[in-house]
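Next up is one chain by itself, shown in structure tokens, the form predicted on its own.
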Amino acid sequence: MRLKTILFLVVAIPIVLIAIFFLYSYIQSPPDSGRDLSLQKGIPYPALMAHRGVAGVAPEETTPSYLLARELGADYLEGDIQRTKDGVLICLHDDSLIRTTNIEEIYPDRKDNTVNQFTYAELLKLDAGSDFNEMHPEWARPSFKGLKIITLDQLVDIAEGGINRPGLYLETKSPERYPGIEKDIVALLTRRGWIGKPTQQVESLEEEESKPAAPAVQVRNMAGRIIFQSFSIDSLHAFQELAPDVPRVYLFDQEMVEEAGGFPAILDRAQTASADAGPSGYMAWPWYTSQIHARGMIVHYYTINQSWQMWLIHQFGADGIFTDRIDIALDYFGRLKSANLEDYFKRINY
């Protein structure tokens, strides 16, 4: 009788524990704490950004990644902006060009140079493809192999070229390296009618009801259909200055919050630009959302790629996330048309 008792507590312990988790996590940030908050910052809710396209199953930051991340209907087209010798504004993640391409080949003698050190049309020499077939066999494409690095220009070309009208979340990469790349970025996102104007001519009703049903993805429509993020508060600022309507988020991970000497201190730095929040999923605990909903700020969360990280950051009232595996994401949220990736590729031809 003893030992069935033992065994009775050692199982049911640990089930009230979490129960009262669960229950703790619910009255501190329950699910959609922060939906109205989004909302009145013209920005969706939840807000699901196509990390570098869709990197988890095709080459990051390329042309079939963020096609295939448009098509799937992400709410935001997520990149990297980085700056080539001659002022072209393209998208890369890494500092060095190794990873991604196949610049050891192409310049082994320059394979450690940053992007600044290459002009756009040395860029072009690069394969930046085939790496991915190599390093994740199960995705690999023919049609991968010798994709392009791409410009913001292009990634804009892909925002408004589909059915979908997915917005676009800009991170500055590196910008000590890049003086004065934030008043580039707003001066092409201007030019291109992203910012200042409406992207797009209001058409008559008669027009509206005469077209097929809405597409699903309507952001580049709402007021925040693009968001600025960086992990430079100092970049944050000049974007606030530049074009102040902009929302902006300020990306931060453990080791940066213990450097600013707590939670409510890095709250306190993005408050300077009035910028969101942007934490490492690792930090994504309700007692975290909280005090930044306490604070009138939102918060998107990098990067989830599993769909219990999913749930569970959902149930502690994250506000988005940024994933790798947005077909994950959308099937989660009920939001994936066809769960056949294939069907997919072979709509944007790859």
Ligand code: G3P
Given for the second form:
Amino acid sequence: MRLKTILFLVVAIPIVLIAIFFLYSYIQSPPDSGRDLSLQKGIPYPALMAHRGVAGVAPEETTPSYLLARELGADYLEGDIQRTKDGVLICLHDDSLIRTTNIEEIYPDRKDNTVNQFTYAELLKLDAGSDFNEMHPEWARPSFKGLKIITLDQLVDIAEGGINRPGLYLETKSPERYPGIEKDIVALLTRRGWIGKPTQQVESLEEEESKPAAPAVQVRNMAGRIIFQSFSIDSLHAFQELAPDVPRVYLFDQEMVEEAGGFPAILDRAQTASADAGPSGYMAWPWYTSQIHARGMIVHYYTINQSWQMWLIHQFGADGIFTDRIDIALDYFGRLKSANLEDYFKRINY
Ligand code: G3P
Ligand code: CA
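Any chance you could show the form predicted in complex with the ligand after that form predicted on its own?
Next comes the full complex, this chain leading.
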């Protein structure tokens, strides 16, 4: 075979294969299906989730991180929920406190203990802001020093405390360590009026939007005001039993897909809890997204922090993203009022 022919085949074959995959995706689910499905479920499209607040520019899952996300205009405040030894629901990602706090200084003998081995009063002695200042000098602020680990109740206060009305996107982290945590979460959100009350103001959303002072974010008033998410299908089954009307999202990564026996198998598993999909961003290919839509499910990818990734994933049909840089995502989607983050820090007094 001549060299020219070989070169032609090397270029042409991948192009043809990609074109076939795109065509296959298009046939499986038309481009607008994700938007339609999201809106039917009462979830904004595209949904922009402030992952651990604005964790790229402020200490994750702390008050300023979530205040900033709310003021910038995130659709959802995302948080990882765990429970202290004395039963307080808190927002914290890791099993241990080493990465995000000064536990080695305050409780050196207990530094490797998991979060559930501390009371909330004990956790309040920790500084959850200074490590961020050290790790991210470009974003460091004196006001971050001494920040506290916050409770789920405080996160709800933040969501309710401004003009914007974001929703809550709550993950049960290591739920096997916390028997009954789903019941505790549902009880708290019921007490706070986020579950069990009829969806308010949905009918008047259009009217509200036409008023000049209407909040930019109204997710609190939509049916999908809360979304429960977990890497544990058992945890999602528990939520399904306790609060069937609250949307659920099954989080998964490539390893879980392989363990389940393939992409269709992991979606089968999600559907046992009537859950939507929350895959790692590495799987945001259109042929996966279209398989998800073809089942009547929506898909939110984690964790997407660069604007070129946002562009690509949006072109590939994602219904939403989790991001540590909600400012970049809002800017990309033309929803950022001011490009100067300092304006927002001033507004939240940090
Ligand atoms: O909730 C989506 C994403 O947060 C899952 O990953 O580890 O950041 O909680 P992780
Ligand atoms: Ca999470």
